[in-house]
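Only one chain comes next, encoded as C-alpha cells, the form predicted on its own.
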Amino acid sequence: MKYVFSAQAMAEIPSETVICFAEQFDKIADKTLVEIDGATAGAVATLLKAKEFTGRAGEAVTLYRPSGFRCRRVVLLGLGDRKKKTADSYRKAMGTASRMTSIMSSGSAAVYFGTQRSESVYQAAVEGYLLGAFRILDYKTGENKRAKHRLNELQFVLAGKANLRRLEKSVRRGAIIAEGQMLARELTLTPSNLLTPELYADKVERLAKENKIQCRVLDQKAIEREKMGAFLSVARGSEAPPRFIVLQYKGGPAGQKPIVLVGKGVTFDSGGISLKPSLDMHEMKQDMAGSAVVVATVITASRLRINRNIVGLAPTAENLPSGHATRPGDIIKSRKGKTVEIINTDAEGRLLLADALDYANKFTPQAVIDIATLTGATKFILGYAGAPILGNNEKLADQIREASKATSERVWELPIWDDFRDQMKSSIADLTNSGGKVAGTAAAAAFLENFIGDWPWAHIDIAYVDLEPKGTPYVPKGATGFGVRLLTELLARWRKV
C-alpha cells in the first residue's frame, strides 16, 4: 500500500474516492457536511430526512459525482455520538469502509481529516482500514484466489499544513502495528499440517532475520538438556518434535534489563488422552495464538524501533494422543523441580508456560508478561469482549490497563486468592495441572504463579478474544491477533515497575 500525505481543500483532492467522517447529527451544521450537501444537490439533507444517514456508528453511504470536486465519489462514515466518540470510533468506521464496494473498486482513496489534530485518530484510521480489509487467500484456487481490493494508494489529507508531519508519523506507525496484528492473524490461521513446531520455528527464524532480531531455536535435545519436563510432557504424544523459540530484540541500552514476553504455542491441541469433543476441534490450530502475538509484537517493536530490550519466548508443541502420550494420573517434573500430577491432559498450556516462565529467569528480567489461549472459563467471564488479566504487581497491571484503554483491546483484572492456590495443590505431588471447572481462569493463573521468579508478572488469558465468531468492523470472522496492539502500546510507553 502506498501512502500519500497532503494539505488541501476537500474539493481539490484528486483521488477517485474521498472518505469523510460525520458525528451523529440531526441538522447539517458541520462545515464538511455543508460542503458535501451543496455539491450533491442536497443529497445529505435527503438522507437525513429519510434517516438513511445520520452519522450513527456503523453507518456508511456513497455519494457520486459531487459538483466542483475532483473525485468521482464521496464516502461518508458515521462516528456516532460526539460525547462517546474515541479513536476507536475512527478505527471501526474505517474497518467498515474497507469492505465497501465503492472503496474496494477504487484505485486510490483519500481520507479527509479536515482540522482534526489527534495523532491517535490518524493512527486508528489506518489501523481500521488495514485490519478490516484483512483476508487469507493462500489456500484458495482459481478466481477465488484473486484479491477483490483494487485500492493500492491511500492519501491522508488535512485542511492545513501545520500537522502534516504528525499525520505522517502517526499513519506510518499505525500501518506497522496493523501489519504486526495481521501477521499474528496469518500465523494463527495457518493449518496445523503447514505449521508444525518445526515449520513454525523455521518461519520465525526467517522473520527474525528479515527484521534483524536475534533468534535461537531449541530442538528437542536442547529442551531435554534444560530439563523442561512439563513442556516435554505435552509433546510426548506427537510425532512432530517440539521447538522452543527465543527472540531477542535489543532496542535499549546494553545494561537495560529486558521485558520478557511469553506466548503459548500449541500448534494443534486435540486435548491429548483427555480428547476434546470433535465439534469445533478444527479451531484448535489456533491454540498457538499467544505465541503468534509474542512473535508479532517483538517484530513490531523492532520495526518501530522501540527503545526497550525485549525477549520473546514461544514454547511450541502438538498435544496429541498416542501410545507415548502423557496419561491422566502421571506425575511429571518441571524445569524448576516442582512435580505436577496430570489430572487432565487438555490442561496442557500451563505446562508449556510453567517451564518457559522458569526459563525467563535466565534473562534477569525487569518484568514478565505471558499471553495464552489458556482456559475455556474465560467465555463465562468476559466472553468475546475482553481478556482477563492476573498477576502480582499493581503497577504493571495499571500499565496494561492504560495500554488497553489506548488501543481498545479490552482487559479486566481478576484476583489470585489463596482459595485458587489451594485448588491447584495435589495430595501426592507438589501441584495438580487442573483444579476442575470452578474459577478455572484464576486457578490456572495460581498454577503459573509457582514458576515465576522475583519479578513483576502478568498473565493475559486470550482464550476467546483470539477468535471472532461473527465479524466486527475491523475484525473479520476468524483469528483476531488480539494482544499485538495492547503489548506494543505497553512497550512503547513502558515505565519501570
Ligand code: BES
Given for the second form:
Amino acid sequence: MKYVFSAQAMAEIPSETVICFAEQFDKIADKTLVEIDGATAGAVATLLKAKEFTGRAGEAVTLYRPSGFRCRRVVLLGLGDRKKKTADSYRKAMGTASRMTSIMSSGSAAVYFGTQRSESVYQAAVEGYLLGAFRILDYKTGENKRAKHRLNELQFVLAGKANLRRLEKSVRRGAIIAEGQMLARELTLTPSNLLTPELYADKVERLAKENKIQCRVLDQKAIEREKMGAFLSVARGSEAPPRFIVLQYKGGPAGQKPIVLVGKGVTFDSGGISLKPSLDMHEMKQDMAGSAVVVATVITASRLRINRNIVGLAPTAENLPSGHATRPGDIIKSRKGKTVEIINTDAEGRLLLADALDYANKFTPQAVIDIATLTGATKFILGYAGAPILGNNEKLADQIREASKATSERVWELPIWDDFRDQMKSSIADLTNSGGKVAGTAAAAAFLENFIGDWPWAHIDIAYVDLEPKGTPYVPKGATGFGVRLLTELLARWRKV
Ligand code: BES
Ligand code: MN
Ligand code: ZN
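Could I see the form predicted in complex with the named molecule next, after the form predicted on its own?
Let's see the whole complex now, leading with the same chain.
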C-alpha cells in the first residue's frame, strides 16, 4: 500500500473515492456533512430523514458524483455517539470501509480528517483499514485466488498543514503495527501440516534475517542439553521434533536488562493421550498463537525502532498421542529441577512455558511477560471479548492495562490465590500439571508461578481471544493476532517496574 499525505479542501481531493467520518447526528451541523449535503443535492438530509444514515457505529453509505468535487464518490462512515467515541471507533469504521465494494474497487481512496488532531485516531484509522481487509488467499487456487481489492493507494488529508507531519508519522506507525498483527494472524492460521516446529523455526529465522534481528534455534539435542524435561515431555508423542526459538532485538543501550516475551508454540494440540473430543479439534492448529504474537511483536518493535532490549522466546512442539507419548501418571523433571506429575497430557502448554520461563533467567530480564492459549476456561470468564491477565506485580499489570486502553485489546486481571496454588500440588511429585477444570485459568497461572525468577511477571491467557468466531469490523473470522497491538504499545511506553 502506498500512503500519500496532503492538506487540501475536500472538494480538491483528486482520489477516486473520499472517505469521511460522522458522529451520530440529528441535524446537519458538522462542517463536513454540510459540504457533502450541499454537493449531493441534499442527499445527507434525505438519508437522515429516512434514518438510513445517522452516524451510528457500523453505518456506511456511498454517495456518487458530488458536484464540484474532484472525486467520483464520497463514503460516509458512522462513528456512533460522540460521548462514547474513542480511537477504536475510527478503527472499526475503517474496518467496515475496508470491505465495501465501492472502496475495494477504487483505484485510489482518500481519508479526509478535516481538523482532526489526534495521533491515536490517525493511527487507528489505518490499522482498521489494513486489519479489516486482511485475507489469506495462499491456500486457494484459480479464480478463488484472485484478490478483490484493487486499492493500492491510500491518501490521508487534513484541512490545514499544521499537523501533516504528525499525521504521516502516526499513519506509518499504524501501518507497521497492523502489518505485525497480520503476520501473527498469518502464522496462526497456517495449518499444522505446513507449520511443524521445524518449518515454523525456519520461517522465523527467515523473518528475523529480513528484519536484522538475532535469531537462535535450539534443536532437540540442544533442548536436551538444557534439560528441558517438561517441554520435551510434550513433544515426545510426535514424529516432528521440537524447536526452541530465541529472538533478540537490541534497541536499547548495551547494559539495559531486556524485557522477555514468552509465547506458547504448540503447533497442534490433540490433547495427547488425554485426547480432545474431535468436534473443534481443528481449531487446535491455533495453539501456537501466543508464540506468533511474540514473534510478530519483536519484529514490529524492531521496525518501529523501539529503544528497548527485547527477547522473544518461543518453545514449539506438537502434542500428539503415540507409542512414544507421555502418559497420564508419568512424572517428569523440569529444567528448574521441580518434578511434575502429569495428570492430563492436554495440560501441555504450562509444561513448555515452565521450562521457557526458567530459561528466561539466562537473560537477567527486567520483566517477563508470557502469552498463551492456555486454558479453555477463559471461554466462561471473558469469552471472545477480552483476555485474563495474572501475575506478581501491580506496576506491570497497570502498564498492561494502560496499553490495553490505548489499543482496545481488552484485558482484566484475575488473582493468584493460595487456593489455586494448593490445587497444583501433587501427592507424589512437587506439582501436578492439572488441578482440574475448577478455576482453570487461575490454577494454570499458579502452576507457572513456580517457574519464574526474581522478576516482575505477567501472564496473558489468550485461549479464546485468539480466534474470532464470526467476524467484527476489523477482525475477520479466524485468527485475530490479539496481543500484537497490546504488547507493542506496552514496549513503546515502557516504564521501569
Ligand atoms: N490449548 C488448550 C486450551 C484451549 C482450549 C485453547 C480451547 C483454546 C480453546 C490447552 O492446552 C488445554 O487443553 N487446556 C486444558 C487444561 C486442562 C486439561 C487442565 C483445558 O483448558 O481444558
Ligand atoms: Mn492442551
Ligand atoms: Zn494447548
